[in-house]
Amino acid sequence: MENQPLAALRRQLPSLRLLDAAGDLEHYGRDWTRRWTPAPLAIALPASIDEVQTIVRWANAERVALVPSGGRTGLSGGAVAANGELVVSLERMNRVLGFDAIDRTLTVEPGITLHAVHEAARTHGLIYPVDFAARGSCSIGGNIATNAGGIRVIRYGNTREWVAGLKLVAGNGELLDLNRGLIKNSSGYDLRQLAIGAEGTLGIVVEATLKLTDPPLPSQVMLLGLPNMDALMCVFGLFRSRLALQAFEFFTDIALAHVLAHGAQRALDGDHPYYVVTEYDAADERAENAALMAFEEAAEQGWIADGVIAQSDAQAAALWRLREGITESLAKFQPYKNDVSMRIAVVPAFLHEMQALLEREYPGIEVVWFGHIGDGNLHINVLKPAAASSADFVRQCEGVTHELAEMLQRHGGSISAEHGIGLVKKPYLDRTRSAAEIALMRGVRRVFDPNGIMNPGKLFDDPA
């Protein structure tokens, strides 16, 4: 017999798409990360914004939980739902709602993922700047909710860049439109941009109006190879001073050869412990000299010691699946992902700390580190050996990370460069934030959702 909350559900909205098969409970309830048990109570997936806010006024009312749902790419467990919430997934909510060319804005709905955004602002001759890996999987809404970086930060910056407005139902019920795709509006608080990055506690976005952008100029793709850690911030250094930018990312001999074993086509001969895959403009032949003249330099300087730069389309997207080939070639080991950022400044000297830890800590462990350098974000990823219990390596992780996150904080850094908190990194809130800024978030939570009910155990702890 359905449970009397359900039932009540359903008389509210009886057109509302309900699931409760094991298997939609088991799919739904959990996103990249395997280390809950999901446990939801059902999964809704509404197809309006008022099927949303009965949702959430019904939460309250009954005080159920709800774990807002987009594609559930996420790293950090900030999808999961493994204490019987009702999971809202966003999915039906997937459509193009309008483009403003006066504007160069397009309004979607939530639930649309970031390749079919791109592929709408293509048609208008316009990109969508912000792009990574997963752009065939994950939402908006996601997006959205963890402020999401990617491969073109050092272009374009994140995700909060490139939102003009959104509508958000907040944790009390209520539908608020926030900026309303405004340039200029300095009429108080932003509320628009606590939503950006919150992780659904404050309420679920249903409508984002995004801002687009010319396509850059003629790019090329060149693939480096270098001879030590030491070279990749002087390379960085040096290019960024003589060429236009669009992105500047890094990878390990070991992560190279994990892509490699996964189908990607070796560039280089021979090997080498680092590598980048940096994209330039390349519009005129006055820039491809210019890049020319800085790898020679850098060759010159001992920085690089083999390179190749990419002769057709096909042969950029091979140099580019090097990279963003990684995250998938790894799935199959059940890593342990650290997500973790720095000023670009202090990146050289945390390098050298950082790998010494992982050297001491994680003896005979396999250790696969690449990022986007070019922002100082770093993606740790520590593979389970087969032996190992997974409850046993989690527990041995989770003490190397303790003391990243002290480190981190020596540095002035952040243990979450672009995943979010979630249930992941909870623990480590405090190394990133002040006592101070955590109970003022804590102080706006109640705000948006005083019967805390949005995504609850995400971020921080509810006080009892």
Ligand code: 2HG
The other form holds:
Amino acid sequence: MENQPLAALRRQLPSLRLLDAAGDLEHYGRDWTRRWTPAPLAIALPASIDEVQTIVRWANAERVALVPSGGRTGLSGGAVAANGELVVSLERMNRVLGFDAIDRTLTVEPGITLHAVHEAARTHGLIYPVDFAARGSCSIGGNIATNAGGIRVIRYGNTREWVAGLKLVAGNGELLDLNRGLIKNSSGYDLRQLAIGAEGTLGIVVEATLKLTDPPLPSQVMLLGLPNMDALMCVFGLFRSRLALQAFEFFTDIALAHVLAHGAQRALDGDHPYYVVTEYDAADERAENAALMAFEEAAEQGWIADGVIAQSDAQAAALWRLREGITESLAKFQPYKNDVSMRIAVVPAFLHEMQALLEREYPGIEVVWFGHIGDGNLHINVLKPAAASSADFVRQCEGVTHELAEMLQRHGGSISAEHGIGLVKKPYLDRTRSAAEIALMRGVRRVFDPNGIMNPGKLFDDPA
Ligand code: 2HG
Ligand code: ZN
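Having displayed the form predicted on its own, please output the structure of the form predicted together with (2R)-2-hydroxypentanedioic acid.
Below: every chain and molecule of the assembly, starting with the one above.
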């Protein structure tokens, strides 16, 4: 017999598409973390804001938990439904609703992929500059829910800089039209910004007005081989002072080995412990020469051992693949992921401490470092040894993460740079946010969502 609340939802919204086949529950109940067993009540695929609002009101009346769901490419368990929740997939709400040439904004539904946003901006001669490897699968609603960062943050900032307006069905069922595309709006609390990065705990993003900007100047992509860890930030300091950087990313020799084994092309002959992929404006000969001079100066200092500049778009894409293909190349090892950040100035000291911790705690285990070092954001992927059980491995990694979180606290950093807290990092939130902050966050949630139906158990637990 059908679950009573679900039967009530069907009566209230006969047109709503609902799925409950075992395969659908599994598909929509999990994200890229793969750690939890999906167990949602059912999957709702609303086609309009009205339908979303009706679902949220129903959920309040029936006290059913909702999990908003985009491309489920998240790495922190923020879109996992493992406790009988109704998954609200926004995938059918995936249209571009409008472009405003004067405001230079694009209004979209939340289920549109990041890639489709890029394409839509391009048709108007503009760009939406937030970008990262999951662009083809992730959705803009999910990007907003996690304040996604990616590979161009150094130039353009995070998602929150690019959201000019947001429609949110709050947890209490109200439809909020936040900021309405205004550039200037000094009228009290910016609820739009509260909803960005809230991981679906305040409401469901049902529409977004995104800022667009001019395409960047023509650029060059350079791959560098570095002889040691200290050279990373030395090269960054030099390059940032000389070049107009669009991206500055790093990875280690271990990351390179995996990405090459996964089909990427080797671009430098020798082996180096650290690599950097950087992209910078190179509109004319002067800019290109500045890059060569910076390269030579760094080489003279002993900070760069080898390097190559892409000579074509295809070569630039091949260099980028060495960095962007890392996550996919590691997926089969069930990696445990850390995604940490600190002020850029703190990176050198932090790297040394972190290296000592990881070497001590993970003897004989492959640990892969990479990420957006120019933003002070490091990704650490610890690869599960084939012989270890998933549960034991996660337990071991969680113990180490407690130490890492303490180290971050000492350095004023964050346990989640850009992937969100979700389920994965909940135990460490209090190392990044003070007790007073967390109490206020809980209070904000209660105001938006008095019955605690929005993505409960993510970010933090509601009081019993
Ligand atoms: C990236 O920068 C993504 O490639 C994924 O944020 C990082 O897999 C990861 O740990
Ligand atoms: Zn990243």
